[in-house]
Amino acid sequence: MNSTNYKKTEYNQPWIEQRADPYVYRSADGSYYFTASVPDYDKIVIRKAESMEGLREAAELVIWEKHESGAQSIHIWAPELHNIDGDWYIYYAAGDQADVWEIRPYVLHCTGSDPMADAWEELGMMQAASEDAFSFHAFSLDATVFCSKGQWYYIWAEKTGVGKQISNLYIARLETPCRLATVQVLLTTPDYDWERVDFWVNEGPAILKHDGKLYLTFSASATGECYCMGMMYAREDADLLDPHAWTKLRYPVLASDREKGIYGPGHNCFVKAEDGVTDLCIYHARTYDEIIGDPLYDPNRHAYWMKVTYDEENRPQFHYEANSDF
């Protein structure tokens, strides 16, 4: 990449401040779109630019606001913008003021071809397959979609159990952008110590395609300094609905680094850089570890990004210093 045309982003400096759960989509014309959770958790915003660096100062458009009461009236979380067969969709989670933890997944659809100019309509809550009696009946959030070998898939986090529940990741194939075609399949549950700090959590899935493999990153543990990023992988030609097709790494691939002042990295996504080749990882983190009150309501989770590198086995590596190459 030509460094004279690309401003460096220091590894320990936020890219876009106070934007958690960041998601970046690069459209076919090369434009970049950015959305994320806002600190008040009350709306969905989008910004657009011709470059990653341009997103930093791009104007932000509010395309949807929470309801005054009932479903979707609180905790508007983790929107993702996707284009499926030429139409724009936003997947997000929302709660109900009458029960603020009644979090469920919802879908918006753009009525035109321009997500920044055309109206958005609600498609309602994500629907399970007709034979699936389990999906979306409990705390469900952080959905992402991806296409592999001509098939669209939906991955999300959902809690299970009684008392202090466990957040697992599930996968299913899509029938339509707002309905599943297959029964949920459990992909990963918090198996290891680093996934079980304060809360037992797997959430925030993201897909990276590279060298014939799908890499699924996810976030683990509570949302403070212990928040970190794990990874699984499968061959693209495997049966992705077979949990045995996926291999989960024993240790996190990205975690807090006190020396660099980065705390609680996670809830990431992937996008191609302007060269169309380099993979970038966009994630959120804080610049401090001492949080007063519930970390969920601390507004200073900022969006960062880094270049993804690959080791001798072509497996993705995540290093905070990787931005220095630009």
Contents of the next structure:
2 protein chains.
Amino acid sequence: MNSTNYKKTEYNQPWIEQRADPYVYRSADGSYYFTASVPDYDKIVIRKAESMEGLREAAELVIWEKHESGAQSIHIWAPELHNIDGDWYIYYAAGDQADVWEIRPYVLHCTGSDPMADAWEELGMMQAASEDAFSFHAFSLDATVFCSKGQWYYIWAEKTGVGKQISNLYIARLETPCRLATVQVLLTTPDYDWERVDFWVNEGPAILKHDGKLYLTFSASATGECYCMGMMYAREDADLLDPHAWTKLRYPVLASDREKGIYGPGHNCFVKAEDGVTDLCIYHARTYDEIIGDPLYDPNRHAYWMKVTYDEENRPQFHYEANSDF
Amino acid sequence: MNSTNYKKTEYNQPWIEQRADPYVYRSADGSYYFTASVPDYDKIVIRKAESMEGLREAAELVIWEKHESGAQSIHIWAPELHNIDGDWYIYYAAGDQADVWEIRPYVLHCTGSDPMADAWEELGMMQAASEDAFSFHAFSLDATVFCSKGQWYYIWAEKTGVGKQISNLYIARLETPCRLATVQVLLTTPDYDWERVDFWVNEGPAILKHDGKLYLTFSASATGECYCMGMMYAREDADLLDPHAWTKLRYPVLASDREKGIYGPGHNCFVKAEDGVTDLCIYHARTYDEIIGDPLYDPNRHAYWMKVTYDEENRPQFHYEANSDF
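Any chance you could show the form predicted in complex with another copy of the chain after that form predicted alone?
Below: every chain and molecule of the assembly, starting with the one above.
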């Protein structure tokens, strides 16, 4: 956790190995927290450092472990740490050993002010609005929350379909950190070829605020070389629960690059760099495309990061490039 | 079928009684054909006249009856007559007495050139593209077809969901009159309150071409007073299979009007008036809102029509008004 003694990170080299669905939170005091899915999908870990580079070698603390059986007993996925009105929460997804694909979203709450030292309590499954007959009835995961204009919103992936299923992204406003205030609205479904490789998937939402707009990145297709990142955006002053306030880009913004040896990038998040200004994009990828067996159980999805740059229209750009100072 | 001896139709009075999902086709020689769902949902009927008003009293011909059992044995719904490259087809939906909600889309083909005189043959269920794992696996109905820039397209309503279901509209390109060339694309889902009353429904698609644009109207919510018409549009030269080429209006374009006594307008179609220029909108509605039992089995959805007008932006407008000459 020594922020001055760090090895330079190359953007196209793994930053933290064997951590998928990487998530970084920068607290008000400048500290960085990191969490992610671990290869055994059996626990939630956090590490803390004073810098992004410090996170690489920081000790990892297990703050929660899967249940022995029943709900939350397998497939502990994609935790995110958020501070809502001074309290710490972790949003994550979990399955049931009796039905390992019965994935639902859950919430943990920190009983104190220090997520590394204070105890965490379970708030249980995320609750839909009372009049919502659709949310969290199927495979649901990858929730993120964000605040805009004083309102907190929840975006998650959920599958629908009568046979083979499609994973869409939905949005709702939060009533409390563990209950939705509004009925689900469909934000994006796999519309294009690049979202439909092997499986029709939109998942892994992440919000980036820049220049009066909200950018929503998401991941598409199956968890292989085809996995990639798409993007939508809306004006901050728009009605974020109106799906037609969002514009979806026709092509992915980040995809595999054989030359650089980066395969299946996605499930990203955003955080400010230590300068408080530069936006960083943290994502996972593999260094090879030949996977034996189910890609889900291949442990080598590593966390990477890159700087976000902006084009002449102030839209975020994502490029694999060598690191530079900031 | 005397086009000169007709009673003036008031737009806000029923035009043809007890005919729901009304559909009118105007052939190249100026003849009008009318078909619709009949209250018993047991057959497909056509009538022909030289004018819209003539259709009102024209004799109705039964061109097909439901099967005794199995597929197509109940709930014969929403037939549409189309001429594709010189041949006549009827697109319709039907259920199975063994599972009355197992609604699927079917196609009839006329063996000759006169849809009123020549025999009709069954082409069977509409076929999805071979790589499409999603289309026609659930409650599917209300198909329409249209030609744009030399390509034929098929738009239909289909439900999705793991429990309670949502009816969406999908589009694909046609390979043949009874087979899709492309995998389904989601065009619209019930996004707004007015599409979500009692049931979350988008159905009854209809295409209107005007001033270089394609307008797609559809019906929303349950079949009661809440039933209403929404609209989307795309430029004719856009990629019509790109759902983001379509813009959806935030509010319905036609809804119940208690003062005029019109309840639950929807499931419309478009046809040219006898002047070959004026666009007419044919739709169904009820004259009362108090329905005993399931609205689906209340026979009094009547066919109405109105002129389409255009605003300063050349967008279609739908108003209940007294008739006028053209």
